[in-house]
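Just the one chain here, laid out as structure tokens, in the form predicted on its own.
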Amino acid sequence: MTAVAITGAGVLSAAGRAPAELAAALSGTATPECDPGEPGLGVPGFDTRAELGRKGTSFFDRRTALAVVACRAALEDAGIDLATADRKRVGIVLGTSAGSVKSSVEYAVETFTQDRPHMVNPGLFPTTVMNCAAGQAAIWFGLRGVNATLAGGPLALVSVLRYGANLLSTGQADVLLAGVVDELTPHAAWLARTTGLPASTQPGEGGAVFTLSAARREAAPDAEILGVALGFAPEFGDRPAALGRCVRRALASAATVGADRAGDVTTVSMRSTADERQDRAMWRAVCRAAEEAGARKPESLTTRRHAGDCGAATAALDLAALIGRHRASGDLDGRLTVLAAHSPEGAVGAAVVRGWSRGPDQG
């Protein structure tokens, strides 16, 4: 694949609203607490009207509002002026677990509780569409480029990065707003618990949106996506090996676009699940693949303790925290991180990221 540059990041989480804040949270020891009456770790003080105003937001669900605000922050962080940009060449690609669970449940309830035959409130329907957040963000900023949503669950970020790389390499976009955002509602918290979230882990919300473009040597990116690989293994016993193969393929791709030393892999991000046995096997497979390429016992990076388990968005917050770390220290320039993911159904994937505190040509 062609290397992809990350030039900005918009972040929303219980642990902070900037990459630097997430990175600082990782170095601390405090664990955030839920607000009274809330089902988990929401974005503190987030209010749609306060963030975006009244006009055009009356039917926004929480996920849509979060996505629009994260996209705005990513554009600002990257210094992109849409007034001078070709908006037909700017697209949006968002990942999710299942869209807005609250919207879908409330609409479904209406079909049972309202008078027959067709008394369901039509205003509830738009937010049940999984692409609502991406579509509304495009409308909000006047973007007419590619617009897509990938329901990848734990694989959402890796899938978004691969999809985005393909769009950029084939000339279908010049700039992409790409990331993963999910909401926290009682409905989403219930779904997280019923699908295996450990009782000791708080559900969270938020996510991160990144500005992506084709990597160029004269640019000054925060990070570069150097390789992405996805796979599938339906049998539990085959999944660690399948994930290991994805890591090797992603590292091999990274080597073809300038990461000559796979031994520079110093960090691994992998969202844990309720199945500790599977998590341990997956972690060993990732580390073994990295060590075969020359890495030495990579560090585990996760924002889960500080931002809660944000479902599909957890990996995006991990990447944002990584960017915050690199921005703060030139000593980390050129170091590689493996973003690994696996789902209970057997999907596996990995991406290799190279971080910078400044552009690679600026030392």
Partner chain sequence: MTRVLITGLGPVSSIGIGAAAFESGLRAGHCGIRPIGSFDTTGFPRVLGGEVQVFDAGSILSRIEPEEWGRSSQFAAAAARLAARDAGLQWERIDPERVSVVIGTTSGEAKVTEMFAQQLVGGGFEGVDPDIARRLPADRLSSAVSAELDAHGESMTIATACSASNYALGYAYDLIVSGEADVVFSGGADSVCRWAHAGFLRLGAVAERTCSPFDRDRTGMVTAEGGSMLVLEKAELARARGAVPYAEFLGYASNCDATHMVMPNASSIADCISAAHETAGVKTGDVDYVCAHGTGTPANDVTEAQALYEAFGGDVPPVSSIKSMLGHTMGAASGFGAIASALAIARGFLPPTIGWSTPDPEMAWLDPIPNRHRQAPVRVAQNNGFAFGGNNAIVMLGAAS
Given for the second form:
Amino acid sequence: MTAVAITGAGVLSAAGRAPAELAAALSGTATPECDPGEPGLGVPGFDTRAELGRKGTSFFDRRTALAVVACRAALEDAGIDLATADRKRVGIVLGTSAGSVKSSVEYAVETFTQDRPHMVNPGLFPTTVMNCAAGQAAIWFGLRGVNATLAGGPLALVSVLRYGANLLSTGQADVLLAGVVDELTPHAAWLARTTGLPASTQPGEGGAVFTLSAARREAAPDAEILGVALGFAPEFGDRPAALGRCVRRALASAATVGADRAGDVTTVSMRSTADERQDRAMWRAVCRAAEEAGARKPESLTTRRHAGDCGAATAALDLAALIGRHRASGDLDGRLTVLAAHSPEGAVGAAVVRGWSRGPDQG
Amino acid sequence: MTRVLITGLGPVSSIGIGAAAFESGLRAGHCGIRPIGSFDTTGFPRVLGGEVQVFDAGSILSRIEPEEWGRSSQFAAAAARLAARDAGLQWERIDPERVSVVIGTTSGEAKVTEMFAQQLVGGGFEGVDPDIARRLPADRLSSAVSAELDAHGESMTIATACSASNYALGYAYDLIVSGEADVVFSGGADSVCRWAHAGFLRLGAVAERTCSPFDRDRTGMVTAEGGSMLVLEKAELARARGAVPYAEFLGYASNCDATHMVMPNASSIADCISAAHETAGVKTGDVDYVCAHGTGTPANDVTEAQALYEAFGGDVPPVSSIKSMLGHTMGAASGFGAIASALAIARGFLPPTIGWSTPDPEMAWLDPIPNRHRQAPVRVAQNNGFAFGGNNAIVMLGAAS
Amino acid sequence: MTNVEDRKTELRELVAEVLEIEPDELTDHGDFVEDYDGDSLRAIELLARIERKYKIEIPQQELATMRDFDAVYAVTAGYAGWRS
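Which structure goes with the form predicted in complex with its partner chain, now that we have seen the form predicted on its own?
So here's everything in the complex, that chain up top.
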């Protein structure tokens, strides 16, 4: 694959609304508590009308509003002026697990509780489809390029990066708004707690959208996606090895597109689950693959302690925090991070990201 | 340039399960639309659906246990197993790491969502079966297929609503062309559910008595279900093993209307058609058949017809809607369209639009292949897919040379 | 008893909500499509909200006439049996 440049990031989380804020939260010691009565760590003060106004937003669910705001923040962060862009060449790729579960479940609830089962709300019907956020974002910004929604669950971010890289390398788009955003609702909190959060992790909200384009020598991106590899292992016991293979493939791809020192893998982001034993096996497999390439004991990066567990969007917040760190320090220039992911069913995936301090904010 | 062939088909539909039964259904113009039986339709003013009434996943699946998976995942996995058998793949000669899976869906496990709602109404979150949380994620559709096939390549679920199969097929094609995979199983799956039926009904989009796409008096669409799967294979490997392909995958294009969540946009669709022709390297005059999105709603069909007229410069080849037989199978729909297109090319016939009686003066020029299939050579077929969110995707198939 | 003005105020708020405008921007004869960017989805949405709020059923054919506030009030009053 050819390298992909990340030129900006739009962030929403309980731990901050910019890559720098996320990175700062990570280096701090304070861990937020959620308010009693709240289902988890929401994006503080987020209100659709306050953010986006009344016009065009009455059929937005919370996930859609969060996604549109994150896209807007990403465009601003990257300094992209859509007024001068060819909007047929700007696309959107968003990841999810099952869309807005609240929207679809409450829609179904109405069919049981209304006087007649079809007395549902027609305007909200589009919120029940998983591509609602991407479709509404396209309308909001007038983006007529490729518009895709990927149901990747824990692999949502690596899937979005993989799919986005393909769109850029096949010339189907010049710029992509790509990321994962999820809402905090009683339904999402129930799902998170029921499928098993590690102790002391709260359900969270938010995510990040990145602006992606094909990497060019002259540009100074925040980060580059140098390799993405996905796979599947039906047998539980085979999954660590399968994830390790993905890391090796992604690192091999990184080597071919210019990361001549794969040994510079210093950081790994991987969302832990309720199964500590499997998590340890996965972590060892990722580290072993990185160490084979010359890395020394990579450190773990996670935003979950500060932003909560945002489900499919957790990895996107990790990547945003990583960008924040790189922007803050030239000492980290050129270092590699492995974003690793695995699903309960056996999907595995890894992306290799190289970060820089010379992002758009730094001139 | 790597070429990609379609070497296996796996339809699980209301008009036939398996390639042969589905082909007979298309030729005979069978109608799979009946009163809905999978949920209680009491109180609904319209009750038609396209359900797969005789579906025994256990009799088709070889590796996964049906009860571990939701209905949509079962449709996807069963369709994949049928497609694998149809392709006659020699698994012992295939590296499982080189076999990928890309599945499209609109609502994922819609019946699980429905059950979630029903239990929530009954007793709040405490009353909801925890297993629902495990079954709900939509990425389980592609996982079910990968697990059923023991495929170790990437496994992706694309959720671009009712054009999702075409998105999936396009990405599957790119995986082979870019050298990431040798074989890709791609298509879509969805299940009939209470809430989607209610939603379309409330939009005024559901047909009263029959689904009659392109007819002047059409009254709407019918929600339907099933699993549609195609085997895409790197041409040189397919040839080397002596596979008999149905068709060649020529190319695809996708774009977004960015104007309205539910109203289609003719000029945007026309752009998508032209882009699909360009990437596939075909001219409008090469296209012998258009497998339409053709939902049967007044708005879709007239918009689609306008777009075709514009993109083809007025000279539009025969167009049919297999949704007249199947209903609208949502995320599986464009996969069924691709299967029908591949069969049209391989067997030399045009699937009909059934239930058609009166030309619509707004598209009097349109040949909907009314009611009976037509014997005709098909060199190039165009498969349309449109969706909520303005997500258009069009796949072009051609005769395997 | 609810009088006509109270009912109109309530209905005006409902229509304004669907059209994403403030109630005082909505005139009695302003055309939903021409003057307030309405479309068929918002029209059906309006019908659905009126049906739910007042527990009545209005046939979709009535949408053709429900193009401004006055017409919406007249149709709603007719099906709800309000005496004006």
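Computed from a predicted structure; not experimentally measured. We call the rigid core the largest set of C-alpha positions that still match within 1.5 Å between the two forms. Positions refer to the first chain, counted from 1.
With the core held fixed, G142 shows a CA shift below 2 Å between the two forms. Taking the rigid core as fixed, one finds a CA shift for P198 of 2 Å or more between the two forms.
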